[in-house]
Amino acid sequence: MPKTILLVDDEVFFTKKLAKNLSDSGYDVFTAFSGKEGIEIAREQVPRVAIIDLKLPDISGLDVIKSLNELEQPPITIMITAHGYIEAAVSAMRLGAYDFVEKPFPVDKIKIILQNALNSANLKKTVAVATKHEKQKHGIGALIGVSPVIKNLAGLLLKLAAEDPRMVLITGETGTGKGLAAKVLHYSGRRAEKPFLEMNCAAIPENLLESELFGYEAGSFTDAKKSKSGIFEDADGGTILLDEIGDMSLNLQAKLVKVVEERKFRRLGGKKDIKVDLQVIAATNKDLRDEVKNGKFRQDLYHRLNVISFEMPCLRERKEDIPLLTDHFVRFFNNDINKTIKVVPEEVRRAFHAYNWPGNVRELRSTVERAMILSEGEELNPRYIALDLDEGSVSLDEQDGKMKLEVDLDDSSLEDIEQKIIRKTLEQNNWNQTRAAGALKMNRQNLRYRMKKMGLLG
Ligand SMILES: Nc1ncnc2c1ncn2[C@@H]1O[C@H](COP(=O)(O)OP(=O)(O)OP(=O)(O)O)[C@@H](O)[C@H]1O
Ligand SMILES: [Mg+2]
């Protein structure tokens, strides 16, 4: 297969130089000095990768791309980038670009960048296929929003899928998007091709969770009947979520931490190291350092962890995302629920704002479902939108961390008292449940029961 590669770069010089540095490795190479002129070289030579500058004289290389995706058998793109320029390599992965280089970058790192997507392009046509489906999915175009902190965070994302780091820890309240970081750093970063795989740590019983990551060999205990290759094998090459990593046990944390030092284990029961590259992204609602204080997690894999660690920020902190976050969702059930809502009243935008949304996005969007599954016609429905908006029968204020109440007794339940206290609570303790419930005097479950019935948990 000819291996022809398309270089659109102004800067003469150095796209002479690293045009025949190329072809010097193999490489069929044309040059262009204009994006016009790549676009015209492209339909005539069908380049299997084009690297393309973002700054050309005629129009900018982001043009390109997209000119460049229109044609029959587009070509994989690497963009190529001053210093700084993020937001421009952001939109260029959005418009599909495999990868982006900041200029100056070293011959062999776009070597390496050219073999990978080379190599990529080569995977059988139904794989290709499918993880560009996957990848446009979950590529950083899926992170929606237009607010500062969730474009500082897109722009982080990307930075750290081409560094690639061992290990993750992304932290943040419920629903506010961790599992959906995770697949953008896996599908924007060199593992995309490979193996995504989460584990929700909180969900079974420790031993099972064991073999579940390890993997066993027949008789190393009573059910064992065959051999089996856990999640660690299974992603080999690729990325593991461990989902609520707050949950593990004290015990399968220390075999944690081997695994990502040594990056290799042994099956349950088994006596060979199995040598594997994986990539560990652990995701919490807990604050980590209340549980290393508490003896329940491990110091060493809280720092390991920590090294690289981000926050994804609560809905209520970016309120100027709700009405893109609600479009968008909008338009996603509309073809998934075979609906034909055009309209969402300004009234309901108007609640959307002064709501502050503790289960953020996951909230919004299963309250833009259920609204919209009950609503007929082209408009969202107000009546099916029901959010507690502070301005019931009963209000808290809190003053020198005590909480005043006042009641409308004729209008107010014995229940709606209790949902306020308990919402209060929350909101002073972050949303810490292990915290608030201290605070009311009850234990975890009682209140994780109580959160249950008042729709705050999913
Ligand atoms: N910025 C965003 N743009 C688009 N969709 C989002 C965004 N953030 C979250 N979502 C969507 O909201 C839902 C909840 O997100 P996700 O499951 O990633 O949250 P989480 O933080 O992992 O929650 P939990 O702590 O409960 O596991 C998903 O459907 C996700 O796709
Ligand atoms: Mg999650």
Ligand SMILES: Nc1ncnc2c1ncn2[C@@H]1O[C@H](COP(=O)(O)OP(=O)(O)OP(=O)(O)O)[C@@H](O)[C@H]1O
Contents of the next structure:
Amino acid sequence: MPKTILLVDDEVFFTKKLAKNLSDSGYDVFTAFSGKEGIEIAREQVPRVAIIDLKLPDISGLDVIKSLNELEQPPITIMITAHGYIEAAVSAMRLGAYDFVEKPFPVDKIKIILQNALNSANLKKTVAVATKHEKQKHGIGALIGVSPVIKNLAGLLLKLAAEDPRMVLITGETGTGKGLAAKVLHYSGRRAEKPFLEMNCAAIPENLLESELFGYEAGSFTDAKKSKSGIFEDADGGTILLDEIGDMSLNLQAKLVKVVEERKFRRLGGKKDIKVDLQVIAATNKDLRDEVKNGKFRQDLYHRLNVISFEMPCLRERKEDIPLLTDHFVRFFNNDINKTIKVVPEEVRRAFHAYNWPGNVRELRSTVERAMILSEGEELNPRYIALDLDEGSVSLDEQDGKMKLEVDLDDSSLEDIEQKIIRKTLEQNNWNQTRAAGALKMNRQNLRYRMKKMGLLG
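One more: the block was the form predicted in complex with this ligand; return the form predicted alone.
Only a single chain is listed, so you will not see partners or other molecules.
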């Protein structure tokens, strides 16, 4: 029950009077006149808030709080006493008590404290539910695949999550899932209930990025009318993902060194250091070693970032995962855009397997999304699968035995068109030359001659 209150106090007249007053205000109140009785009622009734007297006839109110904290759904506790012991108040707070009130107190005061306590409990519950959802969404199961590289990556992330490294560098091509790996690392570790904040270093101008990262004091620049915390401050206790860190300016890189090394920084215009407890994850699709050699990335920052590093595998290196990823995205978009796709045709799966996916998992997701938006019924329509191949734009459409091929006639000779048709037919037949030759109405020897001429053998 959301407004259930437990009163534990051996002063019978005071307790009954307070219980009636709270009942008249809409609370469901249970009373106990000893510590053990209060613990027993709490186990049965599961109150949201327990108001406990420090001095009880059998056990201390502090002992009651300890016992209530061990329950599956512990209530918020408020300690009351007529003695005003500061030491007792401190002890109660250390045990997690929400507040400490000295008798006698106005009933209105305890009502305000109760309402604030319930609001706090509701907020904590909301945060807990959101955290649980994020853990489920970005747990280790978010890494979809059966390939050895994905299995190894999952094992590495679980190990790192248990160790809680202060600095992690994630590299890999665009679209491989570096941001997902960062979230898996955060939500699988001890910081899961703390903030996870992300900043794209390439998407924000340098002067704005600096203030977003470090915050600023009032008057530090023309429009700074009041102080503002930055993302490093807001993420205290949690994790910050610095995406595309290879695009950060050298000036900001110099300021980042201190944050990464000492977990200290100053706001813009600030005069004192702010210390934070952070896990910093940096991600980039650039080779930072080359960037260092070319003078585009600071060597000292690179060495501090590169304590723990790993590379996200590209999709062409884990093609056995493409069917699982395809089915995952179909399920996701069925729910997201209210579709009922149940069948992915075999020719689509063959084309997906043959394609090299330069945009990696992100490109696969976009390809499936587009086809699902345009498809009707329960089958993913091949005519809406468009893959951006280097040799020309090929749209898959095998209905009625037709292949749809889009070429720019100003740039394509007859030989170019022939090569595109042969390559596409081979891809659709999983590079089985006998089947491809049959589809092209030619003998296998003739096909091999043309493949050799075009450099498609081997």
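Residue numbers count along the first chain shown, from 1. By rigid core we mean the largest C-alpha set that fits within 1.5 Å across both forms. Nothing here was measured: the structure is a model prediction, and the numbers come from that model.
Taking the rigid core as fixed, one finds a CA shift for F105 of 2 Å or more between the two forms.
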